[in-house]
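One chain follows as structure tokens, the form predicted alone.
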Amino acid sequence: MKKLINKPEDVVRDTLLGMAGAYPDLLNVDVEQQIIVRKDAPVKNKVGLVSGGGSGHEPMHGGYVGYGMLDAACPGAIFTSPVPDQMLAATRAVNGGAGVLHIIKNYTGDVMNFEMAAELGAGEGIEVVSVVTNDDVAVQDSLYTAGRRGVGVTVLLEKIVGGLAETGAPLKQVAELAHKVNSQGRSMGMALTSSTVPAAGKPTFELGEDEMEIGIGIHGEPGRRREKLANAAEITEILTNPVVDDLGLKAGDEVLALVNGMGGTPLIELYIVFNELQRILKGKSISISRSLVGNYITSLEMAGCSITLVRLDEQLTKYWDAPVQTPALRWGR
């Protein structure tokens, strides 16, 4: 194992450390709570956006911490949820007297403890409520979760709905966008290598040098199937038909296109699957309006890639173009 750590126990206090130094005009970061929290937060009459989940899928969450985007993340131990204590405190650092929305990933570790955190916030008097994310096509369970994973609609719908919260919308209305972002949205993903975790030190599971596993999880979940290798044309058309047809989009329909990569693929190769995306789509009378490349739901240095359309409309694109301002998205302002 060649990773640029200090100890493997020490790997999430450290980044969140790296982030505090690194991001002083947007964050405030509790090394001790181990909570991401937008600098000016709470926000006084705006709902909160609170997300969170295993680290190791670094920008998400902590890089979307901002301006237009998520008010508070929560990392927990790679590839592990946070816990029920970081979640509240998240949503108290947030609140700003509208209410709060927890965003979440289908996993189940992170559903029960955001259920828990939920909770107490109630107890306390805070308005919560949850929306969970599941557009992964792959598979309808697996070790992680009972139905579809949460992968990478839930960073598209953080910016979405972060540009509405940003409004002074109410938490009602705001949560009902949420729901409308995860039903318009699906992913499907691949792997070439897989990822090593810092305190397991071995790679999770082994590929065979001509291999790729179809449909796999951003924590090493075993996929649809492992096959031979093919090339970037074949390798798209294998993770996009099955987006098109779930998400039943047909000619004339306009996506938000995001290609993502797992950690270990360089951009280049990126680009290409993206050409490719967008020949596909076009035969199909389908066009990519807005469009993201690059590294945004990582699996640590997994070399793969995943792809995530969402059909959008005039509400979606006018939240998604809206002003963000975070460690990870930036525009508009």
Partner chain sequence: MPVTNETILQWLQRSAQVLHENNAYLTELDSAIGDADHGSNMDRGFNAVITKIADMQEADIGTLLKTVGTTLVSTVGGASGPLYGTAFLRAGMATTGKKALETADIVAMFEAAVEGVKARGKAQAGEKTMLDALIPAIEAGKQAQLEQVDIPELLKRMAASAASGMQSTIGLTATKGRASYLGERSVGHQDPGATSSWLIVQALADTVAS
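Form predicted together with its partner chain structure, per the form predicted alone context:
Only a single chain is listed, so you will not see partners or other molecules.
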């Protein structure tokens, strides 16, 4: 295992200390309670946005804390959902009197831990509403299974919903927009290499020089199927078509497109994938009116990428464009 770390058990703590030093003007990092909170929290009469999940997905979620996006993030151990104590501490810290929205990626662990935190928060008289993202079309949605994973849409949702929350909109409306963004977005991902969980010390799976995994999530797990390595054009087709189909995108639709790197893939390759994506969508008369290319929801040092499309309308575009000032996303201020 080759990593720029000290001890595996110190990874999260060292990261939080690093973030605290890197963004003293934006973040309050509570290393003891393992939460990252917006500097000016709680913002009075603003709905507090809390998200969280295992570490190893940086910049998600800690990098999205700040004006116009999240009010707090709770990072768990690597690939491990945080515990209810963190979520409760974060919920308390960002409650400005207008209630708190929990943004949860659909994983059994995340859902259960947030559930317990919400119960505890409600017990303290804090109004908490939860929204669960489940945009990964690689996994079939079913009432009888754990359902789809929450992946790339989560980042875009945090930005868009953060934009609305900043206007002072009530919790109900903020939650509604969150559900809407989730319903309008889909994702699919692939891996060229495995990642290595520090505590495990070796790659989660082995992949041959001419193989790739299609339909991966963000926890370094193998995907839905293993295929022969293909080029960027073919890979982009494999990822884009199920997203377009499942979302029912039609000619004339406008989308926000995220080409996301899994952590170990350099930007140059993501631009190449973005170029293939725009070619494919152009062929379907779908226009990319907003886009994001980079490492936004990662899986440690995994090489690979995911594609997320969100169908845009006036409202979504407006709040996507609204100012944001976080470590990882910033514009308009």
